[in-house]
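Given as structure tokens, the chain that follows is alone and in the form predicted alone.
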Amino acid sequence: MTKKRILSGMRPTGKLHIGHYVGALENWIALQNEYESYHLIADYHVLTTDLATDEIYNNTIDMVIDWLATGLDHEKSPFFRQSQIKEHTELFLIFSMLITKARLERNPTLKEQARDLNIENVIYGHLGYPVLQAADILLYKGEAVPVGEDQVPHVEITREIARRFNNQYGNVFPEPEALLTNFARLPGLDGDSKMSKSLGNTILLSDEPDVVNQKLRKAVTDPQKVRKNDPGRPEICLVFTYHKKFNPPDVPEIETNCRSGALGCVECKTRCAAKINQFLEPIIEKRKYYENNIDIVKNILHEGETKAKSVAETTMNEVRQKMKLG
């Protein structure tokens, strides 16, 4: 039986953090055996909110190293840069004719990004971000897209564009389904709902044990639990959230002892840091291998881009035939 195809992608922002792992990578790794997977490095998407390009390549290499170190298999799932497959921009142009400005302005994710980044005047490319994303997905005829809940509106726009093209020119594209991640996003160390390098509240996948220990010591906890014997409220404590992900066997005992006051925050953080370090240890070891063998990483990208280019060219030939453009 032919496997369904999925397209996953990330902006190249450099070294990844445990929030990226929980929110995306873990799911991608689990899906790569079940689906035919393609993994996109969305370097053009960076330009929608930041025109600086000096660090994009280095950030790409760092991100690919994290992908490899956490268990993504490039032989099963090609890795490739969006900017190296010119068909992305061609299909983006065609798709931009199939959706209205008003529809894009209703996208809730756009409004959230503009608010979070304090963007007053949204550029055309940022407004059209979901259209480029639709081209990314449909160029490989993605039938499913692993996303968090915040990205579901983008998948819906992709479905609408696929439907519009198929109705106008003939069937080429599937209408992809959203595959939701199982675990909600990890909160940042400062208690913010989002772990983000720009907020400085992350634990990186490359952080050594002493760094993790130091970061956990400063993590925000229940403000009402000032002393060890004070009863705590684990449901509002981000450290308890980390325990649920990285230390599930001990969660019932930690919850009980936190509520009774038997477990103090210092000990709780120490135990949590130990479990996160245990999780990160093999990732850091693999990371060091690839950092010392950058040519291997570059070759993996080149091979992935060759595979992706072949698929993209086939799709665009079909698109042009349906549109009677050649």
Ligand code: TRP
The other form holds:
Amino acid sequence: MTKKRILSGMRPTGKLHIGHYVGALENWIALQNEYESYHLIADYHVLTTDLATDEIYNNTIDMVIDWLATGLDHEKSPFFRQSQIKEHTELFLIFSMLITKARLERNPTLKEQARDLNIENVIYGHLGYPVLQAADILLYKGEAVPVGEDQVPHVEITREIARRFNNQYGNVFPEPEALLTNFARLPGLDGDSKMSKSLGNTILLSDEPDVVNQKLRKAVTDPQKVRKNDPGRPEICLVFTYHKKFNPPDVPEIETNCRSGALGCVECKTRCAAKINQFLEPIIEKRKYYENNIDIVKNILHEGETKAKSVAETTMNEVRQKMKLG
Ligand code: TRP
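Right, the form predicted alone is done, so what does the form predicted in complex with ligand TRP look like?
Expanding to the full complex; the earlier chain stays at the top.
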């Protein structure tokens, strides 16, 4: 039986945080044996919201180091930048003929992003974000796409484009499914939003123990629990969510003692930081190895791009043939 093919992707925003791990990477790592995976670095997609390109390459390298350090296996699954494989732009152009402007304007992810980032006038490329994503997925004939909730509309648009192409020119593409990541989004250290770089509420996968301790110390907890003995409400506390993820065996005891007031926030946070540090220790160690051997990282990317390129070329030839474009 041939393995099903996965296409997963991330925009290169630099060093990753534990929210990226919980929300995406952990899932990618779990899936890499069961599926044939391709891991795309969406360095063109970055331009939809930020035109500055100076940091994209460094951010890419930082992100690839985190991928490697957490256990994504580049030998099983190529890592590659969409900007290095011209077929992405070519297929993007063809796909942009197969979807209406009105359909793209209905995309809820775009609306949310425009609202969050205060964008009044959406650029053409931003409207076309899901069309480029469809090209990313379908160039590799991805059958499954591991994503969070916010990306489901993009996978839906990809399916529509695949269907439209197949009807118009003949069968080339599968209709990919979204594989929803099961763990909910990890809250940020400020407690009321998800962990996100732009909000500055993250714990990085590269944070050393003293940094993690300090960040945890400042984390927001239940505002009604002012003194140690006050009863707390773990269900609204982000530190409790972190315990659930990084310290499951102690969760029932922490829950009881937080509620009764026997456990104070200071101790609870110290214990949480210790568990997160335990989780990060091997990642930081591997990170250091790659940081000291950047050539290895660049090589991994180069190899991945060579492999991805040959798949992309094959698909593009098929597309041109079906379309009778020479
Ligand atoms: N839009 C995705 C995100 O912001 C990144 C992405 C680009 C992607 N191309 C992709 C994800 C292809 C999956 C498949 O998270």
